[in-house]
Amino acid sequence: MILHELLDYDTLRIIWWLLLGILLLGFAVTDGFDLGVGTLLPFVARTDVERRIVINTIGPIWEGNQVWLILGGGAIFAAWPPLYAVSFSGFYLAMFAILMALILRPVGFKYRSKRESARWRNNWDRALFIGGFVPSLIFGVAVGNVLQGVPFRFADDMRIFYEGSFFGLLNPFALACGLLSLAMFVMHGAAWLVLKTNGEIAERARRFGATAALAVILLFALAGLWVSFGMDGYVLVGPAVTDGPANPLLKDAAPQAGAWLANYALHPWTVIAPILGFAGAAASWLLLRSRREVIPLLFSKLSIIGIISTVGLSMFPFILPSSIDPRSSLTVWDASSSHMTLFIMLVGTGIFLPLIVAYTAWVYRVLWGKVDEESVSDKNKHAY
């Protein structure tokens, strides 16, 4: 036997969505908090002093959280190849304003203490305030546009033609899953503020993150029923071949109200995700509120799991809809890479991600505590 052979296509294919949805998460919960900190920082830190402080809650940590996104992109390019052909050309716009944000924060950490000037200072505070307010938002909007399918399509020829627009993006369902993203990571970075500051700053980002909280329930709720009643899902037309080819056009798809809701049907645990995306945001809030410290981070990470969760359930076995070519819509089981390549990715996963976790845990318990006024102006500890 053949050692690839070991796993069927079908199981490497679904094993693959999982880790995709795995890496997703890592992103959301680690770096999550860091964006939201930059999106924070001119609403809870008023003087240098209290804004240096909130820079160096995530200063030590945000390098190590982004590797998450790095892996969740290597994983599309290599498991999942048309959806990262699609994906990346077709939000070709998108993806360059969330990698200029992104590029804004390690030179804003870099530079913005190498003068006394209140203007440099203030200019690069507005820059770390854009590197986690950008992608906090685009993220939401790109996946609002998923959910209701995307304008592309394949030639018989297998070339790819997409056929939107950048503001053709910015449509109110997108707009409002964009709120619930940042509304999500604001919530989650005020958490984390809870849990590395004391005074001001911390009550602050208590207030904050109780609002967050609670438009992230009010948010997720609109975004519910807008699915629900207000657009259309995609099921697939005939019998899904599992362990086929990784040809899109060898199927069919359609439209249909409702599709969405199909899956919480047929398998009623699924539900699990949605009712963990609102009470772990209302656990936030209400923990928030009553001076807890460690236990709203929990159930930030909790909510951001459960509404990720509940778009990956809901389109399983979609992963990016055509809206004008149904036909099109990459599957799990149409748009992933060989069998054997599957396989060795997989093998190579399994060694190297335990690896990544622990040397993740181990640097937490590392910068484990508080950061204050001493600390940031100590300079054997390197403060930003």
Contents of the next structure:
Amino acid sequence: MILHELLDYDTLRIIWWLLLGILLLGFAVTDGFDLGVGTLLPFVARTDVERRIVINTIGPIWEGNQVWLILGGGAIFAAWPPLYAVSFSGFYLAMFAILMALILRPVGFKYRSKRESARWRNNWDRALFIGGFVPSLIFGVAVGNVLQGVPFRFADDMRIFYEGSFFGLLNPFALACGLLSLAMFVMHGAAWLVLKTNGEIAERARRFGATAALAVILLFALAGLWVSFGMDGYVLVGPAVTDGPANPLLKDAAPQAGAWLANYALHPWTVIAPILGFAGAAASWLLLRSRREVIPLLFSKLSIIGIISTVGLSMFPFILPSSIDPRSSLTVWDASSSHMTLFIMLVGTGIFLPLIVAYTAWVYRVLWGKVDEESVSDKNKHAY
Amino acid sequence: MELDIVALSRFQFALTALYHFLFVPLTLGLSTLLAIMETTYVMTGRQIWRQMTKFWGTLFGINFVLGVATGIVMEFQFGMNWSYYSYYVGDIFGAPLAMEGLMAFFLEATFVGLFFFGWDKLSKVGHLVATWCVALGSNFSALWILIANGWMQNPVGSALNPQTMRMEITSFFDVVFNPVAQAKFVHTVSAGYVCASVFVLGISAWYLLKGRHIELAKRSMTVAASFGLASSLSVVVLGDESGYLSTEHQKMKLAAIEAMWETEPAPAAFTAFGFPDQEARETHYAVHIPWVMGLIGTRSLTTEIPGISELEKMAEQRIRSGIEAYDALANIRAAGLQQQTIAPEAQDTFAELGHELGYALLLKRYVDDPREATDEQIAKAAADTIPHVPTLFWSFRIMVGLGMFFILLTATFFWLSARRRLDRYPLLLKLCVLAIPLPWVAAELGWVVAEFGRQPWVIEGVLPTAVAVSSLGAETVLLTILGFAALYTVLIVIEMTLMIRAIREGPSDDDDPEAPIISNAVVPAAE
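Could I have the structure of this protein in the form predicted together with its partner chain, to go alongside the form predicted alone above?
Below is the whole assembly, all chains and molecules, this chain first.
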């Protein structure tokens, strides 16, 4: 098969770097509000009926949304195998915590309303809160660690050694990033609830959402200052070979102060990303405080897109720098899969991603409208 | 006892995979049965079929969420516990996994929401489309995961790239149309269909015994028996195809399943019963059926099937070739790193023997550099290529025995249904209820035969399991095993309780006022 040579190896790598971003954004803007709603559940809904309303706003769609995460994992495995191998084994216990929390979520949605007992339901509400809160926090903590560099190295036979501990992940900068992602998803979840509910629940969601939007602005600014003045980024040493074999050990890299800001000087258009992050959150804050119902969700989405893109653009071409052996760092140019695999996966994505977006949009349209007391009390027991 | 990271990682994978596979077969089969039932509803307009779809749909939902929840663990675990594996074969293995997400999971997960929430929001046909999308999605997902697994059993369409020190794809076509993967796909989805059929048969039989929901139970039994009969025949035929393909690609697995210690003159006999003794390398009290093994394994009367001892000798030879390949690879890589030209001898050796490299890696358990291995270590590594024979021997026989039983069971009920005598034989109905757990036993044993039988390889002939693990602390993995075990135990108890409650409660009858009238006309009253 020579078809794959239609596209250059380095072009494909850039495309897959963009696709990686798109998949993560797909996850953050869809499953993000599910996570936020889970986190908000005990606070915005007091009575059982209120809780069922909140759960049923995401009841029919959380499952599809979560596939963005699963596809993200699969796509990293296929397109960036070294990234998949290093990050999943390096962040072992953090991944384990995410898994435990994510296991609780599907079960919680489905099983909670199968029994009348208040204790049963309260326990599942706790499980749903954990299922929203823990992943929201840990995803941010993970990104915070990636920005600082992660203590791993490759041996000669490319075996991976990770020399950090779970508690090493919980450093102040990473925790600030964790809080940022938590605030981001809470803001997003609140905006979703404002769209999908009425009355008391929507009122409480407005208040929590506005606070979360403010927190997003402050924490994003704090993280930005920290990255600019408080820590090192990484740079490639020597000219970048963009279409060489995917072996991280064939290059050299080094830490350098302020390196994560270099791309903004090089390509000034990239400042759109952080501006979008701030402006989106500010607009959400204003709109959540006003009476608008649809627009806040749109702006919280934009804010999330801006913030996550900021991380990707700041680090380019790095994807996962190594703090103990910068040479082992994974970059766009040396952590991809082979030329042929990238091409085949691009064809697969090109066919199926538009289809997915189309039928997902159709399903959202079918389910459009508020969820209220009447819709959760239907006698056919369709609702959770 | 010192904790061994390889053993712990394998244990965790087996635990989570076997647990995940408690939910997958039922999802596969029940989603398809739901689609069939709802199609009947849309075509005939009879409410009882809608009621059936909803009732079995409720049970489907209780099962489905645990399949989803435990499936994420499977996907993450490759990277978490098997990082060298992920690095070494991600270029090939990751692609079908990503395709599974793109083609299957989105379809399944997006429409499953509409299946439950869309009854009042969609037209009849619209809802039917959603149900079929769920069924298609779950079947596509089986297709892609078995393409991935088929490649682990028969790694076609790929080669080691010395520059990146990993396997890279050379033909995606070969990976997708891998004969092992195709046989496994049909075998596994058919097994899922059998599982759901026996599940539906068993619960309906219980209703008939109790005299409850007679109309729903009889119709469900008719669908399940015919679907189950076709599927259980397909399971056995494709299982046979898998066996035939093993003769070609996994000779050791086949010999171990048969406890065939020595090569026999063709056509070999099939050992129907016996007690394989791994130490003494003989099978006590063996009952042989002449010719059968040769016919199944080779489909000829003259081709020999090699026995375990002969295969062990061949493995030793391959280890020695592998060491030469390892040495050539080391030279090629060293030259590559220092930007020198690569010695042509090394390149020739690697081109000739590179496919045996995996056999040298078997030595990594005993020595860091396989080139320094002693004869004794080579002999040990060759002996490692023999999987645990009694486990495979018995797993296989129980699985096949159950497969035959399912054919009998579904055929019996198919006949009874055709004669309209489903409720005449209470003993048969009781047997049906008792049979409910059996498809799960067969499916789990099938996993054991396929995956445990592949040991010591994670990728047959390419990468030994012991080399594939992450460099984690044993205590860390022990901790996560305990965590999974605790959560999984709680969840299975809750799941079973809810399942039994839903079955006891039975279908809700609020939306089929006309059902009894119609059904009396169609099915003669049995009471």
